[in-house]
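Below, in structure tokens: the form predicted on its own, a single chain.
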Amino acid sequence: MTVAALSLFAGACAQAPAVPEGADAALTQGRDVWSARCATCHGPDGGGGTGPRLNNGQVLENFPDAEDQTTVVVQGRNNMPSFSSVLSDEEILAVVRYSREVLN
């Protein structure tokens, strides 16, 4: 097995970081959510793929208003597609707070 195929394995094996014990429901929404639909390009963790790096701090950096960063996730942005049509308002915001109080 080549050394991309065996990173692809270990990416697809990989998991999303937990949600915190006590957390509300929208957090483990919004891990569900990133598994199902970001981390495939994002990576499990959010430290990226064919998307770019989103955890230890990068997405905070990248959008410091939460809004500007839900705005990208519904109309999308360059290489990624808008999510308006295949999640709900709900799954959207769960999955950018996810993003921003677990993966960083």
Ligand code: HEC
The other form holds:
Amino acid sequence: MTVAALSLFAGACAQAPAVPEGADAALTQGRDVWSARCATCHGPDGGGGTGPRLNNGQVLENFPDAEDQTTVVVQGRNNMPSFSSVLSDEEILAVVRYSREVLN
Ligand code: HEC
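The form predicted together with this ligand, contrasted with the form predicted on its own above:
Zooming out: every chain and molecule, the one shown earlier first.
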């Protein structure tokens, strides 16, 4: 298989779910952050991998309060890295919203 075909194949499998049409820009930003920073461990669709599953309502169940979820992303926890020096507050809020509203 050629390199081009391989990367096409990887691209087809590694898509984070799209933001609904007409959603605000923060969700699109959140999807970009998710794809770049989180999908490797949590799976492109949030289905889990090295990190736990966040989709199918899991994140809403574990974090009824979004602020508690934000704290994990900011500070890290066990093998979950801290993103406070990697992402801006705005990016962290955006990715937390994406996981709650789109991965859901
Ligand atoms: C290097 C792998 C890795 C990366 C990258 C990563 N995570 Fe995690 N994440 C983990 C692991 C492992 C855990 C479980 C931590 C624990 O056991 O306490 C976790 C836990 C979490 C949790 C808590 C889940 C729960 O149900 O308690 C959230 C929320 C989360 N990650 C969000 C993110 C977001 C958002 C990003 C991107 C900004 C991200 N993670 C990037 C590995 C990762």
